[in-house]
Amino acid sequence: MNDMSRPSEVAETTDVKMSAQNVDVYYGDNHAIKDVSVDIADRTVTAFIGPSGCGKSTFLRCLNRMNDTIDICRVEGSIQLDGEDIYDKRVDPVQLRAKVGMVFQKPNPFPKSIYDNVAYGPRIHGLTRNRAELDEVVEKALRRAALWGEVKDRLSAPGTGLSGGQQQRLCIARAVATAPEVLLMDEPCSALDPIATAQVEELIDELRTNFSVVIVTHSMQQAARVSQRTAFFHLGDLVEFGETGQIFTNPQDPRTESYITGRIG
């Protein structure tokens, strides 16, 4: 597991994944995010944080288009994925959500099996050519997650069937089938105990090696442990991002220092 020492290194010399500029997003007449610009480094974890409220799952969802779903939404502004607008009108929002993966707060398996779970996703964009490559897929996927040594002999019974913890695992597998570029992770340990969050926090520190990952989550010493890079949110602006041991040990604005101390949130 990472800790506060990793070296600043870690995250400026990868390459730039996603960019957002200027995003603003209204539901209605509510300002929820305003005027955000942030860059997602490649395989690097980048941890959102802030209190409740702030936007930062707004902004999380703005990243696959999940906010596409809510009609009074409205987002402004410019995001790419490897330098391309993934809100220009040629992009198919299912295309973009295989690329861009997302695993939510609460477990929820589909009421399938534990293979068909994580081979839904591969199936519907027809990734593989036949049985045996879907196999492989599937049983890649779950050990991704560190689900496959637990699961192995019993695909067929039902995902909804495991614990809590699996369940999450299980879902982690389904984001990573589709072999996406980048996992959006909102919350993914709030509904967890102690040991099924450690698990998926050791998890995520082995995903950033392949993909980019990006977590929204309430718990600050979460975003200490698993980030190399944490934004924090307050009232729909993004006050300061940056290097998680700066912004942990060295905040430069007054509001981060705040909520860092557990006076504001």
Given for the second form:
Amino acid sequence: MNDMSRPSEVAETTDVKMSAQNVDVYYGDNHAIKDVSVDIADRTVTAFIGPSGCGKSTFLRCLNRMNDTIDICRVEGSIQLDGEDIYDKRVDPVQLRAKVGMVFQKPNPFPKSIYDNVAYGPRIHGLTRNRAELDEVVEKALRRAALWGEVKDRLSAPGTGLSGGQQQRLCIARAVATAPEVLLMDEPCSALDPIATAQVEELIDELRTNFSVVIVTHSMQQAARVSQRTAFFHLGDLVEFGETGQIFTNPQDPRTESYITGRIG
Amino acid sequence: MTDAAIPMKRTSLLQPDARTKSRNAAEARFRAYGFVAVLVALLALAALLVSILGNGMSAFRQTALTIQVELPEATLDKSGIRDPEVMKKVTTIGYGKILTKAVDAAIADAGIKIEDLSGKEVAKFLSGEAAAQLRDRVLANPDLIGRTVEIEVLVNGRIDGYYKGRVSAESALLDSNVSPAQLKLADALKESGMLRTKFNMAFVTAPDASDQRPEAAGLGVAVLGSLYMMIIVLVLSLPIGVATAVYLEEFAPRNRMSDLIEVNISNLAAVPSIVFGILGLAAFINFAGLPQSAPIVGGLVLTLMTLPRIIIPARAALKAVPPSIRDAALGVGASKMQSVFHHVLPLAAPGILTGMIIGLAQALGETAPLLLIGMVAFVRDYPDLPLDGFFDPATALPVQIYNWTQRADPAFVERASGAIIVLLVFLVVMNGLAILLRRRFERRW
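What I would like now is the form predicted together with its partner chain, since the data block earlier showed the form predicted on its own; can you produce it?
Whole complex next, starting from this chain.
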């Protein structure tokens, strides 16, 4: 976890994978997200930082329409994936979520075997034709999540029997097994110890070669370590969005500066 | 947080202060109350079991007489063609006479001499059911006529009661149904080995009998009726109840309508069961025209009664599944339905199953609604096999118990207690099954 392992803080591509324009989110009468516009670049790690309750998780959940499950939640504005509006009436959120995967704050493996956890996504989406192919997909996903070595001998053991860090990596494996284009991570390391955190961060950096990753984090050090671009949210506003290096070394907004130096939040 | 806020007082850890003492005393009192409560409950249970087993176990033993009976063709089949239809003309009275003769012969053969034993007393020594037993046997096998067969027949309930401690020589003096001379005869026959008390399988398999023949009364029809009703309740209420719970909990929009439904379900669970009986009478019998006393009507009424009692625990079980599991399923792109049926429902299954079994157990023990739809009737014919049997008259175990407790003959106290034992065994088996299923289910996860 030294700064030497820090990935380059310059975005390597400029292709826009997801684009949110003037997004407003309401929980009943509560205006949770106010006029936020963010472009998520392809094959890049984008970090959302900000104090608790600033709306970064809410915004993240808008990106794969997980907020649909909350009755009182209302989303306005446009969010596009590869130029297609994901809130279009014709879009089936189930299909969207296969393209935009999600890893949650608390490790939440299914109470099934490790194998079944990873194989669940490919199974329901019909990504494989036979058992051999499925085995291959599961192995690949577990290798990607740096978990293969630890679990290859006990794939039929229950996923809930793993340690916290292993469970979170299992959840990541489960998310990447469906071959999403964008991976959303909602504070994936908040329940993990420093060693597991380092493993997950390493993993995120690797995933960048294949996916766009959006990560919500409380830890500014983590944002600085893993992301190329950073967005700072405060009280539902997007205060500042730019190259990670610039946000942390030369913030433009006084609120950003106060937050990253620990005066607010 | 200045030091002045709380005055410091030096206390020893070895010396509990007054506050700690009173707290500990409160805890000790609470534990004592709990212990006493459990003790009282256990004593009550023990008293219940002792009383029921004490009264009821004897129902599983019955006294019967084994004698040689000569079956004369002259009285039983004058035509000599062995046609059961013709032979049916000889009623049980005719067979009764043959039996009495056989008993007389047996007494003479054994060399038993009892003073003031009248011929009528010998005739009444046997159960009224005995002649019917013999007649059934002969009609089933006409070739027996003309031969001498050995048959085991029930004796009078009072004689049976003599061996179960209900009747004594003193009480027989005051009893018009039994005389001391008959008891002496019983002792003598027992001595000779013809009279034996043995396990009474007929108690569970035989149909009910009239007030005068407690010794022949059995639970067969009631067991079948209860079994049929449980099948109907299970087949109807499990899918409907679980589907309702899943829909209301997972899919239904939260609005005034779903609130109304929720309140109504909760209220229905609290409606007295007899009200469901009235509903069943009005809806299924009077309106839909289904037969009275039929397990189908009983099953439908019990289904209505059981549904809310299944839906409520099923919803609670679904609610108890952590939302993170739903998120996880949706997050990998499962549809709502897939997330419910692949993940939420299996996790809730043990809880749903428990609610289901408790609901079924309640339905099994329910009496009041069945009284109203005519299942209290005196039924001696077994219902057919399902599905036709669902429409045949039958009774149910709890109704049979209720019925027997109404009867005058003290022998029915024993029968009713024995029936309670059978009902309890059913419940224990069902609960055991539930626990077994739960274990199996949980191990898979």
